[in-house]
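Shown next as structure tokens: one chain only, the form predicted on its own.
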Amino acid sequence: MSAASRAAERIASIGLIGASTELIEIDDVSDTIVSALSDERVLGVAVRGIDQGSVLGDDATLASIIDAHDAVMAQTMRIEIAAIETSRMLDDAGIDHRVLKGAALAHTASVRPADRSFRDVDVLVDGSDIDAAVALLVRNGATRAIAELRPGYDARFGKSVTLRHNGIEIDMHRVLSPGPFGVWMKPKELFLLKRTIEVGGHGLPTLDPTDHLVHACYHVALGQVTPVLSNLRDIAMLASSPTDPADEERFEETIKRWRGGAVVKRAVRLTQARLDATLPQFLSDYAHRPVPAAELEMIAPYLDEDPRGRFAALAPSTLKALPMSDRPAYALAVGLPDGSDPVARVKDILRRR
């Protein structure tokens, strides 16, 4: 591991329960550390450390970190405006929704919003509303990144629909993760408890802390093979909040219903491996808790670095997790999307096998 990566991990742990309070001295060249902090999305935490005097370095390096953070915050504010506009459109259309991930966590789990940058807008809607929500955004100038595989796929099987509007990516979610763990979760439960955060004079509806923690674990374990430090930090912050802690019992019950023990186990181990933080016992216990073999088996397809390879790997396990009544429609949509050449598609499937 490079010196910049080690420094980024120490910086990402600033303010977490159990983290070392020793001063962090940056002795790497400015462009290398700035790149590492940017890639791991912890520039904001680094600037807080500089302000508090816990992050030290030469003037040029510290100035570079602050300048990079200013640039990231300018883009983050544009994304935040897009989140507000999207929420207003959905409100006006009577579509119930929840703002997810960075746009919400910056104003809830973080010590201050500037600690937590984000790169897109994530919104959850009920599966029955996703077609209307996507159509609404398209009418207002957004464009889909990828066409729907077949009519009805998004509402029945999709994880999310990615759109772009004025250069901003908007992910309209039906569930929190793709694949079998998305099939097993019960997304309607995420609409039972609602929190509202005030951002730019608009009340953004979001999840309660327990559901945010569930989502953070799923995102870390299943979203990327190597999650960025800001996402690991989300778990530590949500799990140990002194003012608005997660409900331990409800967290456990949700994970049990959603068959997500293997998901949380992987998320906890990844967090403990890279952050200097003490997780509460109800969460840290998952690192050594036995989980069903079927759940462990379903984790493997998520560990493909290539998006196309990951989709191909997840398809068989998704089919296996689906009820029998849904399998023919899913197999048809994935195996033979609208507009595809049947012969070419079969050759492609055989080549992948």
Second form
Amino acid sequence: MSAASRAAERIASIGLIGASTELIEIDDVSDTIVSALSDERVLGVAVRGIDQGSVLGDDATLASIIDAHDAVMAQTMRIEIAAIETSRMLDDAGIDHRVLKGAALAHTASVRPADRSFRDVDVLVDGSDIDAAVALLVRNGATRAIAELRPGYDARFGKSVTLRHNGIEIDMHRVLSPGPFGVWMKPKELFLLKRTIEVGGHGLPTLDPTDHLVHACYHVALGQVTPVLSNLRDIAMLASSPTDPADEERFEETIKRWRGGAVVKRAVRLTQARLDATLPQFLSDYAHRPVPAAELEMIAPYLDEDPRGRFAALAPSTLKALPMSDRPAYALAVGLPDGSDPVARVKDILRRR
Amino acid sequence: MSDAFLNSQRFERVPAIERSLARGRRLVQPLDAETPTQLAGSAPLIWDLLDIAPSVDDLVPELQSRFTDSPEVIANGIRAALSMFINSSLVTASEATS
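Alternative state: the form predicted together with the partner chain, after the form predicted on its own:
Zooming out: every chain and molecule, the one shown earlier first.
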């Protein structure tokens, strides 16, 4: 690991429970620290550290970090407005939804919104509403990134539909993750407890802190082979919030019901490996807790470095996790997608993440 | 924008999103704007105070309690900030009734 990565880890840990309060000197990594902080999406935490005097460096390096944060915030605000517009459209159409990840966590699990940047809009709708939600956005100018494999696939098997509007990516989710763990989760439960955050005069509906923590764990464990520090920090912030704590009992029950023990175990281990933070015991216990072999073996397909390989690897395990009655339709959609040009459709599949 | 005009108006912030930047600066972007406006110096404070002090007359005593400048200097600074808010479509102005 590079010195800049280590410095980024220390910066990403600022303010977390159990983190060192020693000053962070970045003089020796001045040529690479900006890109490390940017890649790990923790420029906002660094800037707060600079303002508070806990991150020290030469003037030019600090100015570069500040400039990079200014630019990222301008882009994040564009995406936040897209999130508000998307939520308004869904509200007007009577489609119940929840804003997920960065657009919500910036206002709920961050010391201040400027700590948390994000690159796309993530919205959860019920599977029965996903076709209507996608059609609504398409009518308002968005375009689908990838065509539906077969009619009914999105509502029945898809993790999410990716749309683009004015250069901004909007992911309309049916579940929180692809593959077998997506099959095992019960996304309707995520609509039972609603929180609303006021942003720009609009009430954005989102998950409650416990469900956000569940999602953060799934995203870290299954979303990327090497998750960025910002996502690890989400877990630490959500797990240790003094003002809006996660419900430990409900978290454990959800993970048990969703068969996600292996997911949380991986998420906790990744978080502990890179952040200088003390996680609450209900969460840190997962690092050493035995998990069923069936869950553990389902993690492997998510760890393919190549996203195209990951989609292909997830198909057999998804098939295995689905009820028998759903397997023929899933196999047909993935193995023989709809459309007149089979070669192009196979390329579509390979492009899927 | 004349001093007389600015002194006679009440200002209301438009719905906008915000982000704090380093060195006390702020980005503010109305929902219908393409790009954010950067506020610096005393502008972020004046922006925050507009909810409770919507006119120059209301703002002067608020800032006087925080800064040592004369009321005239403070009023000039307030008018400069308000002009910028108007030019950036961050506020709407209406004739003060009292």
